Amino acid sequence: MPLSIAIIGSGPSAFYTVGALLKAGADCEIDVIERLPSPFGLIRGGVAPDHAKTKNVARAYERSALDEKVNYYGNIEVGRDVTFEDVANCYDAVVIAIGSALDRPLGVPGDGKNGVFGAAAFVGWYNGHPDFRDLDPDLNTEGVVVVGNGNVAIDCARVLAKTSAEMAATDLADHASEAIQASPLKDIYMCGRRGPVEAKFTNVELREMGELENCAPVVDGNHLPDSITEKMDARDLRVREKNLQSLRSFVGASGEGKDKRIHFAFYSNPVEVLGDEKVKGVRLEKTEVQDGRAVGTGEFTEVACGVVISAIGYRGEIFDGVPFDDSAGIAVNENGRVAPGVYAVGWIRRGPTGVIGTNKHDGDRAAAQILEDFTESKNPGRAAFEEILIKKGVRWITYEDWQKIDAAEQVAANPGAPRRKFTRVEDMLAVLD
């Protein structure tokens, strides 16, 4: 009997280890849960909509889904529809692969008031997630503050900054769209409390704000040092050297004839969200780097915002039955081993760490602690899952059901766009009813 093995989630750490059981040629049966109708986690619902390259990656995605030896369970929540406890009596394994999908708290007076948004929301909301499709952030300000040095804030601010004409043929949801064509905004600050060596944005994102149409670079080069004095190996330095290169290119950069700035705040630690209900402003600490930590100098200024996007960091949450690390936001794991039969992969396993790629090493290992451990199935499988969702009334989605999503996403696409998302469960559903 082959090896009944379930994975909760549909990311890319999920269809990584789901394409290394299959390399491997395991005689098993992979069943993949997701809460959403829809497949690939990040892939969709975080990438930026302007970075279609890099969701290219789903196509391989796609090839293990409609494997004979997989079923795709989508709209199916563990936790809401079904309890782990029913998924592990299933499965001879389960793998966790649910991501990291809560935003770390800013974590400074004021953090609550209306305005203030976690990058995971805001990328959400703009990306069309069904849970964040009703954020409906208040546009109408001159100024965004963006808290990070990282990609996510990139995206965020670049996503803000370019014109409708930039975004055409992108997949950016409607209701975005029209908000952020609709805003009068002006200045996108960039705040970090490390200087420029320490940002964690990788040089392609890093130059691509050089380049847009209605917008300026702004770069304060009294921040940017001659050379890099400390230590790393060689291709961390080669990657800091080229975000120095592009950031000195930026050093008085013509604004003539664009109406929207973005400025790289270097060594700015906001202390403070200012204003009364709703966001007014950002009090920002000056700071030095001393030992690889931001030290404020108690030196004091005032950015005038009417929102704030907090990218400093994700943390996960898991479902009764898994023990949580709360600290950590992770699954309380050894190298990926949670319990017996029980894996965790990805940023549930390791935290919201590296890039699309990085979660392959996860899905690799996985699958070969998977094939160690078991040697004979023991367990019904995927026809006793299905037994509780029936006896549930519980309706889930089928692979072929959400090509017929995809398909109608792609006609309703407006010209040269891949897709006009559905961003609501109930109207992904209605596609097949």
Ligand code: NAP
The other form holds:
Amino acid sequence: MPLSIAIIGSGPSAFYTVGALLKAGADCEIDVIERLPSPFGLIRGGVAPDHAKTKNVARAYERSALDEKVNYYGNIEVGRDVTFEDVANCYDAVVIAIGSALDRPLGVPGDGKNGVFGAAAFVGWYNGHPDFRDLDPDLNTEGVVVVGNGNVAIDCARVLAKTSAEMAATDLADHASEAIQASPLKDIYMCGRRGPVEAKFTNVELREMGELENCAPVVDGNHLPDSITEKMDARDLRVREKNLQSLRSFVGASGEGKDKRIHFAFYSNPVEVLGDEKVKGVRLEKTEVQDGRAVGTGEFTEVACGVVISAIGYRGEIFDGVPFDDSAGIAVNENGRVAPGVYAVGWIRRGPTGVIGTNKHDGDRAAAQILEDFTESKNPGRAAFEEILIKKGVRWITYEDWQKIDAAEQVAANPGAPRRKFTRVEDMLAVLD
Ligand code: NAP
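Next block, the form predicted together with the named molecule, ref. the form predicted alone:
What follows is the whole complex; the chain from before opens it.
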């Protein structure tokens, strides 16, 4: 009997695991269980709409999904429609690949005011993720503060800064496109609590900020050191040096003829969100970096804004039955092993860092561990799982179903755009009815 393997989640770490199992030629059936009807996790819901090339990797995931050993079970939420125990009882091995879906809270006074959004929510909103379809950020403001100096912060700033022409060939959700283009936004402040050398964004992403049609970067040259004295590995050093070079090229950039500005507010730690019920601004404390840490100087400034996007990192959550490290926001695991027959991959294993390809190592490792741990199948697998779904009255989506939804999105696309996303689960399901 083939080994039965369930993978919970269908993003990059899930599909790299599928790919590694297939490549190993394992005698197995692999079932990918996904909460939404649509597969691919962050590729669809996280990667910025104007970074279409990054999304191309989904073609390789699709090839795996279409392999005869693989079944897709979309629209099934473990913890809601079925329990983790249901899954674990059916399969020999279960791989948890659910990512880090939640925002780390900003944790300053006023962070609960109307107009403060975590980046997971804001990115989900512009990417048409059904969970955030109704987020409805009020962009009727001239100022937005983005907290954080990572690639997610830069994605949020860039999507707010681009013109409709720059976004025309993307799958930016219609509701987000309309709200952004109707906004009188002029100033986007990207606040880093540390300096330009410590900023986490990568250089391709940073450089893009100097190439925008209607938005000019604003950088204070006094923030830029002549050289990098901090100790770091050679690869990091290269990225930071390139970043400094890009930031230097931004100093004094002419914003003439451009309506928007992106302010690189280094050494600026948000200490309070100002306003009544609604955000009116952010109070920032000037910082210095000492031994790599941001230390407050006791000097404060205020920035006016109507929206705050906190892009300070994500955290995971997990269903009952799996040990969880609450402080790290990840599944308790040792090198990916959670319990006998249970494995974790991707951000739920190691936390929310790294690019899409970083997950390949996780997939390779989990596949190798499974094949090392199991020489024969003991659990009933797919047939038993489908029995549970039928007994519980759960409607699931096959990969063929998803292909119909996918085709309907592509047909509905604006000229030049890859698709017009369905942003509600019921609209996706309606395609099949
Ligand atoms: P990240 O790279 O870890 O950046 C988080 C940022 O938030 C850092 O600047 C951090 O500053 C700051 N921060 C954390 N806590 C803070 C606090 N309490 N107050 C103020 N600032 C705070 O995380 P991310 O941007 O969420 O990205 C997650 C991963 O996805 C990264 O590996 C990223 O490269 C990747 N990603 C890649 C792309 C791409 O390749 N285009 C796009 C999106 C995401 P400190 O450094 O001082 O802690």
